[in-house]
Amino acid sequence: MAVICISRGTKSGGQVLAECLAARLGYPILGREVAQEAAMQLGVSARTLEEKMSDRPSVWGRFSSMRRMYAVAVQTSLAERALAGHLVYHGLAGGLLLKGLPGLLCVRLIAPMRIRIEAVMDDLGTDASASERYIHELDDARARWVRVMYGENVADPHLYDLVVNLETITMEGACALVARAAEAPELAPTDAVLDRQRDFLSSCRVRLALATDPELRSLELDAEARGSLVVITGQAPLRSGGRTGELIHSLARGVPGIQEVRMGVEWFDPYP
């Protein structure tokens, strides 16, 4: 058993791969739901939320708290879903979300540009030159998205565990292979295994906490969560009071599981 996510580009594959895997492993399916299930969190509407995937890096790097609040919620709802230990995931950079996490296999689906091109034409009816098009200006909107969000090119075969061709294997072999991958032994959710997705999530749930208050979202904070004990790292302003370690403290109790909380938070002089 795994949580595998599955990456792809426009119209190579991604859904029905999925839907093939979860119908022949038993596992729950998961897609544009998560991102939803985020703006749920923020309270916004999911629609914004997808809009921020096409926006361009200079706004992401004009907003970076609200860059990182967005991966984060993300990133939770993504955890949250994956703590039964079996899911399959379609969607953008559920490998770097979740990267860390074990028992976690990483698919990358590559199809022929012509298959792609026939899939949007019957989509959009749009004509092979204008499905091209749409697809190349998809593909670098999400290849952006990721650079901005994870430093990462989406296409580099370092972050995937296997690597598909639709243009050598069929969809039935390539669900049959991923499925045989997926029950490795490598990848069993065992005692500790299942620990350890759960401090993943416990550590997704502060990062949370952190980042969507008011006082904290401007501040680069991250949290690791061993049981009980959540450690808060990362640099914030040293105020009169000791208010803004007291508000971390208690954003990260408030979170079911964490008893304890350790800082290691790097303070400095905002007023030098």
Given for the second form:
Amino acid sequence: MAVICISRGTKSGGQVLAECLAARLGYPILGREVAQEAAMQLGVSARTLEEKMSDRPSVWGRFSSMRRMYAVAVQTSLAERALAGHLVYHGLAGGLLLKGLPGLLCVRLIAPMRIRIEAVMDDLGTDASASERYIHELDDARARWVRVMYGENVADPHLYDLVVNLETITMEGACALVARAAEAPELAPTDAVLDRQRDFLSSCRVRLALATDPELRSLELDAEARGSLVVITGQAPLRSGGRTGELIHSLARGVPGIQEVRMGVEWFDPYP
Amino acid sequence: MAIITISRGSMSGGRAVAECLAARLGHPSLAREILRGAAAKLGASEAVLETKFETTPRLWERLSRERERYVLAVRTALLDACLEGDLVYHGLAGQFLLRGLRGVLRVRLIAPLEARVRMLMDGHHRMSRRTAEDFIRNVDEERRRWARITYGEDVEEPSLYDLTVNLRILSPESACAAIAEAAAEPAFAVTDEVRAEWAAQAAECHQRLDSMAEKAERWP
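Here we have the form predicted on its own; I need the corresponding form predicted in complex with its partner chain.
Expanding to the full complex; the earlier chain stays at the top.
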């Protein structure tokens, strides 16, 4: 049993594989809906969130706190759905959003350009040349987004557990071999794995609480939970009366299951 | 079933996966045996062939046809072995030597650097961390250069393979199960037609090898 994340280029068969795996393994399937759930939590439109998640970040937007907030919101929604220990996700950047989650199987699909072009021509009614341009544009935008947000090359095979080439392997074959890998004992939901999955979700929830607070939103804070303890790291300004520290404590303790907050924050003087 | 070639970096678990597949599918697992076969065809020692085949040619060597002859001898030996029956090949360059042939599942195995370094630090190698890291980087770089010079390809490029498996989480046994599943795909079935294709390729290789040997004798 595993949480399967499928990464692929535009029109490379990701959704078809996800549907096949979900039917074969009896897992729930999740794609773009995760962005809608996250948008509802944030009180923004799904379109705004999707644009922030998938568009190329502008120079000034790269380190934008809003962009981080959207990514953390999607990560948290995804972690909520992954808590059952079995899921097929075929939306953007699943492997990176869930990096570190135990029981995670990351799959990358690659498909020959001619097949992808045919799929776009069927869908959009464009000619071969426009379809190829469309594919390159979307692929490039996603690759840039992953590079900017995570510093990774989306095509790097080291990011995945399996890279399946649909040039020779059929979709049914891909589905069979990924399903077989998902049954690996290393991915079994043991008690220890389930504990770590709960810790992962608690970490996400604390990160989201910090990222959505108007006073803390601009800070780059991180959280790692282990049981009822959470460790907060990052940098924050030292304000009179320890207000920032108190706020972090209070928000973190507001997350279900968190009872102790340990501060690993580097404090700096905002008015040196 | 299929011929399976396994490409991997040094200490990336290639042998363990190849042996698991061989046991599971009932095929022989071959690597050095192919080099030995090629050496016999050339009347050269295995050590000489290993040097000529596995190391990056120097500039002047790239201009001579000697290297080409050694590579061709290994391809011929591998094709001959394929004609004898299904096999798992985990020696160097299987994905290039059998490129374009039907009935061949080309697998790339990768593993995190840390796990590979640990394999050299533990067990009978007992290397220091620094030596182990240097060793792996040097071997990887050497193989990358070799593939670039000999075939003009980046050995890390996923589209060269039908399947890439990362052993960061999956064990060699789980990788083996997934690869065996892929090998059952119709695209890798070894039909009479496929076998005839291999036989034609092998015959052509033998012919070219004989012709190169003749020329080498005439103009040594």
